[in-house]
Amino acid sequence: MKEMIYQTVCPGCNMGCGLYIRENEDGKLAVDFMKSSSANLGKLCRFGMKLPYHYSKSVSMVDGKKASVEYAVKIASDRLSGEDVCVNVNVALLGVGNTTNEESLAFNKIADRMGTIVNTGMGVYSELPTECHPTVGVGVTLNDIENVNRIALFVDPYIQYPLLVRRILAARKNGAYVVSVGLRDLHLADENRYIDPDLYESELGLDSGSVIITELHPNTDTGWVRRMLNLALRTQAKILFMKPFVNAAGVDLLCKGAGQKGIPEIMDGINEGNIKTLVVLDSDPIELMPDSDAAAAILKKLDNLIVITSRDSPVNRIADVVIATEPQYAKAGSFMNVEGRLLNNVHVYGDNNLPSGTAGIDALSTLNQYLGGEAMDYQTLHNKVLESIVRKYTKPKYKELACQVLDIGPVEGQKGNLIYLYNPFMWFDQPDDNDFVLVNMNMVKKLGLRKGGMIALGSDVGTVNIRYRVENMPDGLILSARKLPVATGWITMVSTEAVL
């Protein structure tokens, strides 16, 4: 048997990075590089390395026990029949965008069959008028950035979205300036700025040339995201927010819609009460929210947790229901990168490119006809995505803020010390090498840290000790691009203190 070998885009975050999966008789994974990608140009980041052990492939089971997926699908539908979950009040959908837009519209017409809606775990979205949505879903495209006059950026790269950086270098090269407003002092900037938010306009030089670069997270604060907003609007300068999820980009644009919750807002749903059904689409909780131990403990009161996912996860060995579809990269369909451009997988077999697989549209056309609804088929959803997005998004084209000036509101108080670098190995909770945090030297005076030992950690919820790296930054801070067992939450107040 020849192995199989799969144009897909890597499910890292929103950038969009093409790439081959290569699969062989015994199912080992291997990757290749695709210079033929609009995104990433053959590059791929550490990540996109390592993404065979990524690809777990998930098993289908009901109360722990393995099970068929036509028998999974039939139990999902017994327990999303029931009178109680059927008045929709304590019922939640959550996609986030890791998989495609096919599945993704699937799973509409099923919240649309139980009255409801899916919700993204942007939450965000809920808070901003409707004209913001467009700049915010889909920003200035990549190619753009290399030719603007300066660049004020609001995210770390390297840790982050590892392939901006060719795209920033390529700008400095052009003659833009870069400056950057994040957390630490990076090499790429021409300038590292520690400002208040309230002095952005007056002192970073923005103008209709310029491209703000920031990002947008399940746990990003609303009211930093006006602040962003209004720097574009008040400076003519373009902006471009970065996601974490493959096609998140593509869910916002069929998913929109009155009522969205973010994550963090389903769980205290969940944790209160209110929520007593969660159904997810190849999202897991436990790995989106900064305390996954926590996550684990809210998931558990819930008296119905159906996973429809394509990968092996925590959430699915607490689940009521696990229904198993193909792994991503063999998935039939679509899906939309930050800078609103459609991508494709497709199934390479020698000059031929042949259909994928479309088991996990197949499960959700099942369940959708166990609750009454009709069925459905991948052609019929691709030619409604192909509708629905691509009209309005031929190609990449930045549409410029149709919004006015936002009012700010309170800016969350949140304090703390220990603030994590969110990037595609803690979304998935993947091992990482990076098995540091980062401080600066007047810290590593101040505790008396030896060269080559670890500081420790804590708080209310645990203690850890850990290796650490200097970096120029504010003084007082830790910065974390791996989940911590201390933390919990985005920012996490932790006490310090030499490991001897």
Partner chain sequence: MVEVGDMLVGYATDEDIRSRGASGGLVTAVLAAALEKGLVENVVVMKHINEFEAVPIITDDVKEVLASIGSLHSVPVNLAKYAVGRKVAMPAKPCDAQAVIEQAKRGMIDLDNTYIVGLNCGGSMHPVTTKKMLVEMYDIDPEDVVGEDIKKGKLVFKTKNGEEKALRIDELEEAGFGRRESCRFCTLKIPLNADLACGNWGVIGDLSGSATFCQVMNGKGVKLLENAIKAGRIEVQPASDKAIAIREKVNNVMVDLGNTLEKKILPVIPDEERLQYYIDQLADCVNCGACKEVCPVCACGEDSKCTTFHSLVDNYKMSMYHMVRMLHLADSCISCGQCSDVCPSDIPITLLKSRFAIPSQRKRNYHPGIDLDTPPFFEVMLK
Second form
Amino acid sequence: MKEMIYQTVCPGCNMGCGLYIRENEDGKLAVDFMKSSSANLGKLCRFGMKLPYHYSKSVSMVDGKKASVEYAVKIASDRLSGEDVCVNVNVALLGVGNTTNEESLAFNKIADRMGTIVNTGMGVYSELPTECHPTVGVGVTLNDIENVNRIALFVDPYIQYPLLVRRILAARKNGAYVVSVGLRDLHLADENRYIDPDLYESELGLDSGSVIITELHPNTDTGWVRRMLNLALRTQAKILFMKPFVNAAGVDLLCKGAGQKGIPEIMDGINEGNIKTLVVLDSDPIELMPDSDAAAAILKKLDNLIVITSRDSPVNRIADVVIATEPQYAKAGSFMNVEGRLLNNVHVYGDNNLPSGTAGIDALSTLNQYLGGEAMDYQTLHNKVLESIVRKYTKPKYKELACQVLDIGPVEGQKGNLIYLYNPFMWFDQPDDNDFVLVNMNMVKKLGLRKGGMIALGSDVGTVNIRYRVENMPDGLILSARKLPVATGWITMVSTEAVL
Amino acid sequence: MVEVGDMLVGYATDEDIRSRGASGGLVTAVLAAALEKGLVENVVVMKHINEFEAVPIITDDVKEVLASIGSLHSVPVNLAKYAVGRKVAMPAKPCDAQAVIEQAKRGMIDLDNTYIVGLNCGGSMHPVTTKKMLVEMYDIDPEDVVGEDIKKGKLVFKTKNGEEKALRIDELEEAGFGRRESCRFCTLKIPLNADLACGNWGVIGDLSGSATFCQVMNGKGVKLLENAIKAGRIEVQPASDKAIAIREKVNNVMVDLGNTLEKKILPVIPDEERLQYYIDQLADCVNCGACKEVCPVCACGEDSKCTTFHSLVDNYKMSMYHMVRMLHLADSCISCGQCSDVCPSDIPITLLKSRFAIPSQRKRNYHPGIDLDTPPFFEVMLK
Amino acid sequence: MMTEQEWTPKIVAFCCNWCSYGGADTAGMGRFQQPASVRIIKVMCSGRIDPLHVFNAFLEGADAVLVTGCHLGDCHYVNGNEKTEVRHQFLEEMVQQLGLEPERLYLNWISASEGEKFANFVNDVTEKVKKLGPSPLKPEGVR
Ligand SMILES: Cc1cc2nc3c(=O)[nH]c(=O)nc-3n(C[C@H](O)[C@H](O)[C@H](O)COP(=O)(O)OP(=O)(O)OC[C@H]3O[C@@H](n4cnc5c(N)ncnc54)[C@H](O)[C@@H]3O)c2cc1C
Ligand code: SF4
Ligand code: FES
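Please give the corresponding structure for the form predicted in complex with the partner chain, as opposed to the form predicted alone shown earlier.
Below: every chain and molecule of the assembly, starting with the one above.
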């Protein structure tokens, strides 16, 4: 076999970074830079640079044994049309947007067929008035960020969305004033401030020439999103919600339906026995939930767990049926990034008998047919996508929202608030060489932490000894850019102690 | 018969190749012949995606070689790493050839079996900057561009409907567009370190635009040309004295310009401000490692000192990774600009490296990537 | 003013097991007056000292770094110290370009018997570095 070269989009977040994946004669992968890509100029972050470790080939399985795709699809359809599967009551479909628009659309058709909807896992959407939807869905363009007068930053670009760093620096060069209201001091900000949420409007000095950069993910607090929307409304500032999945913007447009459930909600449903069958499309709750072990335990309660995926991830091992599809970079299809730009996968170079990249769609089509639906082909789906999901930034049409914000104020005594700085490594529960937490000097002194030593964190679900790095940040916080076995949510109250 | 040192003007015999080539298609014809006649097993060329995007491929397919024809001034890749561990023929800008030789010094490339068809290079541009420049300075839709050229200090773009528009390069650069920063102060414009040095400087009269000036640098260059002549792919004739003089003159102008611009691009920073300057510049590093991955002279592989001894848990004032790399590249850095291109934080990392490498290299009159006779510093000085 | 007087520089000295480490010992036994500023790191040969060890010392808070070894020709491992000398040239250039004062990095050949030389050397460097003040690379929170 010859070397294959694929032009694709980084699966790490919704930024839409273009890149090449080179698959050599032995199947070994390497990333190459695509300098003309508008979102990233070919530049990649830590996660993008490590993509060869991220992609892994999934294997079709039935009840834990290897099977052909055809057989897996057949069994999946049997399970889905079984007597005890009562559609709309105890079935949930989940597709957070880790695959192409075309596969997501096909998945939606299956949901239609079954009389249900595909959940994108962002519960926030169903809790917000529909008028908010466009504003939350697609933000300002990345180029626009460079030309604003003021940026209010509520994310940590270095750790969470590294490709934002250069946009913000460029904005500063062009005269923008950058205020970070994040959780630690950032070098790229003119000002690092921890402002009382009630004072954002008066303190941040935003106007219609400014932009608010914040984020939205399955574990985001709705109150927070409302507050951000209110801030944008009152100040007339533009707003950009960064999102974690490569096609988060795309699935959001494809899966409008009311009654969207968040991942935590679905997990509760399973735990309480209300959901008996779960079908996931490139979405692994074990990776996505803050507490992996707890998530795995809950999933085991399902009668049917059907996984359609291109990756070998933890959920595959406990699934009843795994339907394997080709790796994401090899799929024919498109993704929509956070600015609403449609980006296509292209098979650039390789063998003459190129695989078509439609194995995933073909499997979904067969499944749909077994369920009594119509056949689906790539081109029709792609045309449909082109028609239905063009999106630009639109002026907010919503009205002031009532909100209450989660308070993460200082904690007493030996306790601390452990907060996840979500980044691509965390969403895919993948190792990064950041086995440490971030704490401030006061905590070091208070606990008597030793240079080069460790801090012990504890909660109801476990304990962990971990190294620490000192940062300028508010008292009582412990930030982590990797999943820790003590966390129960995006934010977890933990005990702290020096390891002697 | 071709001999080392020959100054020739040549072109592809095939009319189609000749007309599609950047200037006569000689380079493409030579590469195709090398593949057809078994001089090499593979050729490294650019797979075009559009006017602003191409990806290097390693191919044994003559069709791909013929399709790669033409100079892409807005595709600033370095081709050296694609030649590592293979027996290939390849086109090479001077910095590609330099990197190939630095890799060879470190045992990663077998130079005897690597054929380097050098291309003169007045500089390359970043594709996104170029697109922006087209809109803002030329008032041309980037989609409409079908070709570009450098003529008399001007950058010329041709559009679908046959129009041409030219603007002075120095004015474009003044406005923040034009060539990449590292190309502006590069002074190796003719690849005397390659096996052949090809370019359009010195192609005059009727042949202008449809032939390439080619200097034969060594025995491999002789082989490449003779092979292509024998295959009936190219025709060459001696260059006139006038042609040679013109090429020389243009080169001198470019080298002088490079020297002048170096002082502008790398101004002296006073002793007491330098440390803070480096600390500030590197403070936005997100530790992606792209600058090392893309570095065409680095031969360390995945487990290297710069990464192994750098830990994210340390919040040192300066990054160990960068300090080690500054030191390691003091001899081999060719200021090709690849690291700046790929840095997600837009750190002018090439300029930082150059600030360390250039003085060290000058002090020892050391020119990286020129020939195998000058091994890495360490060896030279230990004697 | 008070604090400046109290401040003693931290000096990291890499010493070769066969020579300068002995030199340091001799200096101690000979009761030559030596400031408490020096931290000795023993290596089997000066040739073992990688530039990154020197960087590490600075990044961890050293105000000066001394690289010491056997006199040229006396290295126990053929030419370890000659390699050290070559590396040192690069290190010096690097330190200079970085903008760190050149008085913070030294190379010296000291044999096991040269206790007084070692003591004088350390005293000398300490004086110079005291004038310079703390290294600008010293991390926050490190004295
Ligand atoms: C960026 C760039 C700048 C140049 N600037 C000058 C100049 O200032 N003065 C001058 O005399 N000549 C310059 N040249 C060389 C000139 O444009 C012609 O390439 C040369 O005259 C050979 O012409 P040809 O018709 O034989 O080449 P062709 O037969 O058209 O072959 C061109 C070859 O170059 C390769 N190539 C194309 N783009 C690149 C790239 N970006 N990097 C590496 N390889 C590439 C292709 O794969 C192909 O093999 C430049 C070339 C490049 C790529
Ligand atoms: S490319 Fe830039 S961000 Fe990445 S490691 Fe290099 S300097 Fe740091
Ligand atoms: S043994 Fe002392 S320097 Fe080598």
